[in-house]
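The form predicted alone is given below as one chain in structure tokens.
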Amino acid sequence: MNHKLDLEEIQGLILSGYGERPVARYALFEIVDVARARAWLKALLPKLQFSNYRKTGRGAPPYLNKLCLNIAFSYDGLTKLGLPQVTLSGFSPPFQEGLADPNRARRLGDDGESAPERWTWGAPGQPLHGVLAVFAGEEDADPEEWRLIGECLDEHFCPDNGVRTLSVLDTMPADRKLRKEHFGFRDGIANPRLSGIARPGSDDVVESGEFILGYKNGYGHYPLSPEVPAGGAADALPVSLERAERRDFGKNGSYLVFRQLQQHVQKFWQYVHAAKAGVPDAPPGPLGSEWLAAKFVGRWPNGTPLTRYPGEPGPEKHDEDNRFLFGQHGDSFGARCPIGSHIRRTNPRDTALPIPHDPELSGTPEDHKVRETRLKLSNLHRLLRRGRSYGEPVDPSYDPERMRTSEDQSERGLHFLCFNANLNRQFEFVQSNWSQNPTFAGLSSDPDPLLSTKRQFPFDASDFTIQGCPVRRVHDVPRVVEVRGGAYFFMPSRAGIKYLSEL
């Protein structure tokens, strides 16, 4: 395992979605007089939240901020702050060229009206050299902290600090009990534990330095980091791991991918209730729609997995919805949970890949140790997800009927954000090679069923595959998922933050 982690270092929204405040806004900036924006990077340090609050229980300080702020840069951004080349050149690939880069674009499945020439903010050619996320609130969420957030984002952006807001992100506020998507489907479940801060005896733990740079990874290995020549503010950085001459600024910072995907709750829900009709199995009335969208989501409304409850939503006892494996609950071939499954491709755990039907390839999924290596192979492509719902639910009740037949047109989706260490690695591995791959697993013709129907790369491919005994397809799945915005970020450490304000 790896040593503990340096909280009074560690933003806090990397190691916490800020559930107990339920009010968020993000704004997107532009940095306009670098010398103005320094000074107020270093007003605002002692105002952020930082993770610290982690080393004690709920009951006791350091507390949570009233306001939790926390702030990432694009490469621009970092660019613009005037970063030594040495150092921008140390960044990942993917960071450097940005989300909205056309070959990227491709590969992540942003074509069409999904397209980054469309994007409403991060399109090519647009300054965005930051984000601020602001998070407030109690137990409920009251004009009061949307006041003082506005009051905040305010004080913030003005002339006088060298910055400028862009665009406002606002959030739906959030429900810790209810915790639902706009497709109505429970989430926020499977998200791993860090090996650094996670208790003894805890389940799906990973490596620390899978999600923040400077402690080890999966591989055994620290991830590759920017760093400054010594000297000067720089000796305040860590001293890096290879070079004595050296300061390490990616220590304890993480990569952000920030993305805005609009859902069409309707046009999921209509299209459900009318395919059930196509899928024998399908159980009779209202249940259907319920199972088959279910079977495309692989967890029932309520979050419970079709892996241990195949035929029905189990109960609600959400400490369980995450403690499963598909071989040890006997699902490795896909006959209770969908190979092609929204959950099961952003993350397989013990699935065989790249072809789950072969044990001469991949070993017999009821030897633990076979699925213990499975495991061990996903855990390296996992993200840390901090994402929020954004615009008001087809129906507060997300009763399936009322939400195929709204006509409520209203703009809503998901803020997706997510952390991790190596973008190739983990988030693009995840949207490309899983989620946009329609011959995933040894499927054929089926992308991610929610995120990549309707594609143009590889191919155009459109179709679900439910597995059992006669095999059960469905055609045609629709976009119900489009992308309004997005770019890469970099959350730096507190020490990186006040470098970036003395340079």
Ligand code: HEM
Given for the second form:
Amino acid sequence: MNHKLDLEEIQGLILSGYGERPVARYALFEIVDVARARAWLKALLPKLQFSNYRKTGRGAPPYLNKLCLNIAFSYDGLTKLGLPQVTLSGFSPPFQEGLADPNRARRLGDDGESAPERWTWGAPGQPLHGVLAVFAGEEDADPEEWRLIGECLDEHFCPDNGVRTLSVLDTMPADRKLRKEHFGFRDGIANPRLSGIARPGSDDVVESGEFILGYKNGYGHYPLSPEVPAGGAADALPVSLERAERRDFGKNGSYLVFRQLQQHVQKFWQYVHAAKAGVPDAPPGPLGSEWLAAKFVGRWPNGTPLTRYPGEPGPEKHDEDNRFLFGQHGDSFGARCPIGSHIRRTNPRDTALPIPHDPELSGTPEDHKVRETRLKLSNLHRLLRRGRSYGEPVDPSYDPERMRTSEDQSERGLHFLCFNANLNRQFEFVQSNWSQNPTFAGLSSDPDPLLSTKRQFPFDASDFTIQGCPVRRVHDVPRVVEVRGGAYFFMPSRAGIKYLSEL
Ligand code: HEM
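Based on the form predicted alone presented above, generate the structure block for the form predicted in complex with this ligand.
What follows is the entire complex, opening with the chain shown before.
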């Protein structure tokens, strides 16, 4: 078990999606004057939201701020601020190379309409030094909250501060009851709990070092962390675990993956509406579309998991919606929640990998030890998701028929944000080896039906298989999610930001 987390040091967004703050904006910025930008960072530091509010109950300080601000930097941003080369080369290689790197883009499926050259931000050659995320609001979003955020951004991004906004990305105020993404499925359900703050007896607990630098990860190691030579301002940073003459710049920080994913909602519902006709046991009428769409996701639109409720949506019990394993509920082979569905391939839990139906691997589903080992393996590839939707819903009631027939073509999607301590083993592995991979878990031409159909890498594929007896298959699943922009950022600790401001 990990030791406790330094909550005063860890920026708030890492440990909370700020569900209590329904309004959010992300300001992407460029540093134009380094000296002024450092002074700005110094002044910004006391206004940032850190995680210490989580230590206490709601009735006692420190409270969650009215405006929650968090900041993260790109590799170019940290270079511009003057981090020494020895520190810069201590960041993980994907962060150094950037999300728009051509080889990376190929592996992540960012081709065609999603190619980095077409991105509206984060495209190759465009300056991008950081992101300031601002969250506000109490119960419901009202215009006053947007005004507050607008004023806050104007105050920070003025010429005196040496930083200018490149673009400001809005989100759709989170409806705290529905919590739906644009296809109409409840989102924000499954997220791991960190061992350093989990209450005794919690489930789905993952080592803190899977997400935060400076703590042990699932292998019992400390994640690689950028260091700076001791002396001067660096001495306020924690001492490096391995070299006493170095200070740990990365400790209590995390890598942030930010991808703006446009969703083609009508196309999604038009496809499932037409394709269900080819699936013999799909329920008749509109229910059939919902059934097939749920197979794609692995949950019903109300969020209840297919593995527990295979025939129809279950009652919404938010505490229980994430409490399940596949084998534990007799679903080792995908008869309830298809092996290729979005949630099963982004977190296979106790699925036997690499091939669930291999008799040597599948063992007996009752065997707790086998399930625990598989779970441990899956947990080496977890993500801490913090995204929010943007754009107006096609239909505020998320009715599949209305979404299918609507002519509203305005842009909408998901600002996908997630934290991890190892970009290679976590985000990139999940996106490339699991979501993007048509041969995931013994499938043959089935990429993730939400994210990854019809990509060139590793080969163009667009089938989806519903396991069971008989096996059913739909073909030619269209691309319904496209990348519009993105970047890798690093979200430093309080001490890290102070160091940057004093460089
Ligand atoms: C527009 C794009 C996306 C949509 C519409 C979408 C939708 C969903 C939905 C409806 C769920 C189930 C509810 C929940 O557990 O919160 C989910 C879960 C999840 N998604 Fe996505 N998602 C998208 C992009 C991504 C991306 C890019 C990744 C990572 C590469 C990802 C990884 C995950 C993970 C890890 C889970 C939780 C699985 C579990 O632990 O059960 N998603 N997503």
